[in-house]
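Below, in structure tokens: the form predicted alone, a single chain.
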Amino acid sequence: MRTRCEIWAPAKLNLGLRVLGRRADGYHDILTRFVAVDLYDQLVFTRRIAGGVSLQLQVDSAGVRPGEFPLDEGNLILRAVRLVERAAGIRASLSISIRKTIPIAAGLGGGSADAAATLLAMTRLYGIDVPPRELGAWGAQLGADVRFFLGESAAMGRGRGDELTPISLFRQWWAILVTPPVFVSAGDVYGDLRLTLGAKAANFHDCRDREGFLAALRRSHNDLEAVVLRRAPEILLWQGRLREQGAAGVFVSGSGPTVFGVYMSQPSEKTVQSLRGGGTGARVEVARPVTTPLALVVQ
């Protein structure tokens, strides 16, 4: 049994998002299409043989504000770890470091990401076999995306997103992500949303050629934009400096705040380091979809 693990957890990005309705449990039903991008926090977990569980924020962890990120149990880790004490009947005592570097609270799933990290290293330093079923449905009971890292690197997500179907996508391309420093409530877009069934979302199964998906990205839409944009209307800008840039499609991922721009060809440093420039404040990143079979990397 090992006594340490090393996970690199992904953002993801939403490419279309439709919403069909309203669920009885208050939730909405959603059809929307998942990519993980290496974008990622790294989580080191430690075993040791006693003292409880411990949680530790990096130094040098990107753009994170003083209290933004918590270290008691309002976190995800460590929910995810209370979780698989009581699903295994264990009592965990580690040590768990993470250097964040996706935005938080951004539309990117950095903290679902985390949690799936942390159920998948709770089993292998545990010894705990679980089928992979049954770990996605510890993930959804930690949030809706979570059982997407779990899984396949690029998914159909139905129901609250958390009923998944692998897809071919083309992935020949790169985003740049611009998470400006404003705050957006999902639980408030989805409150505020008023429900526009006629929008479009593109149908990515089988997309494994350029202009395929090109032609899919054209029929994308993120029913949540406008809500998002009622609410920090100075994302228009950014969408606009994408567009200039030469952006194929110009997105926003979930429900904010985060907007990306999808670009056939690498960004320049120069194009990047514009966007960068101004003292906005925003985080302007570069990614790619993950090519890996699974959406989490273990070292």
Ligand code: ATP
The other form holds:
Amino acid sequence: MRTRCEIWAPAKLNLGLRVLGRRADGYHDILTRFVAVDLYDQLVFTRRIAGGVSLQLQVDSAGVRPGEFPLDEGNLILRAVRLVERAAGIRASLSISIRKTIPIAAGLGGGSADAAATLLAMTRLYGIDVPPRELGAWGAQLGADVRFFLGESAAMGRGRGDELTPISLFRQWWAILVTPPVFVSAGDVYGDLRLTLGAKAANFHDCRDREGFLAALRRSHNDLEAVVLRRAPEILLWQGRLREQGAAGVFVSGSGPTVFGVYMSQPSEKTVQSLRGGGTGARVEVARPVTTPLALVVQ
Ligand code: ATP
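Show the same protein again, this time as the form predicted together with the ligand rather than the form predicted alone.
What follows is the entire complex, opening with the chain shown before.
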């Protein structure tokens, strides 16, 4: 059995998101295209002889504000550990260290990616043989997006976003992600949503070549965007700035506040620096789609 496991957990972008209706369980049925991109949280799990489970945030984590990243049992990483302990009937002794790079509560799925990484690490470190479908079901108990990170790097999500179908995706593009320093609660965004009943699902077919991908971008839209814009109007300015740089499409990811532009050639350093300037406090990152969602770095 291994004693150490390092996993890089990527962020996700939603290339379009339609809200199809409210469900009896309080969630909404959505239709979205998830894409994993190379903005990673790096997690290192080390087994110990005894001493229970500890979680440390590395000091070089990017832009984590005090109190934003819980180190107690509320953290999705520890919740994932506890879930595996219960399901597999084990008691873990682990030291977990995370270098957090994915902006928190940003619509980028960072917490879900960390939870997925933890489920995978636990199965490796404790030799737990669990079929992928069951691991996915464990993930879905922790959050709607966790199952995506345990699967393919690009997928259509239906239901709460956890009924997944892998898609082929053209990958020769870059995204500039802008996360303004505002808090937008996902619950409030969904709560404020005025459903456009009868809205047709966008054409979310595979977009495996450049033309198909560009056509899909033109047809895609995030239904949550209008609500997010009401809560954080500065996003409108960012959308304009990303378009000025030649974006083929500009979208809010998930329930925001991250907004991203899609570019068919690599954005220049000058472009990125100009977006970073001006003291706005926004995080600006460049990312590309990846082929594996969770990267096991050290086996
Ligand atoms: P999604 O796009 O899946 O809705 P998100 O990117 O908007 O998620 P997260 O970064 O997952 O949001 O964080 C949501 C909340 O969960 C935050 O308020 C944060 O305090 C809490 N949280 C718990 N564990 C984690 C974790 N490991 N990483 C980030 N946030 C976490």
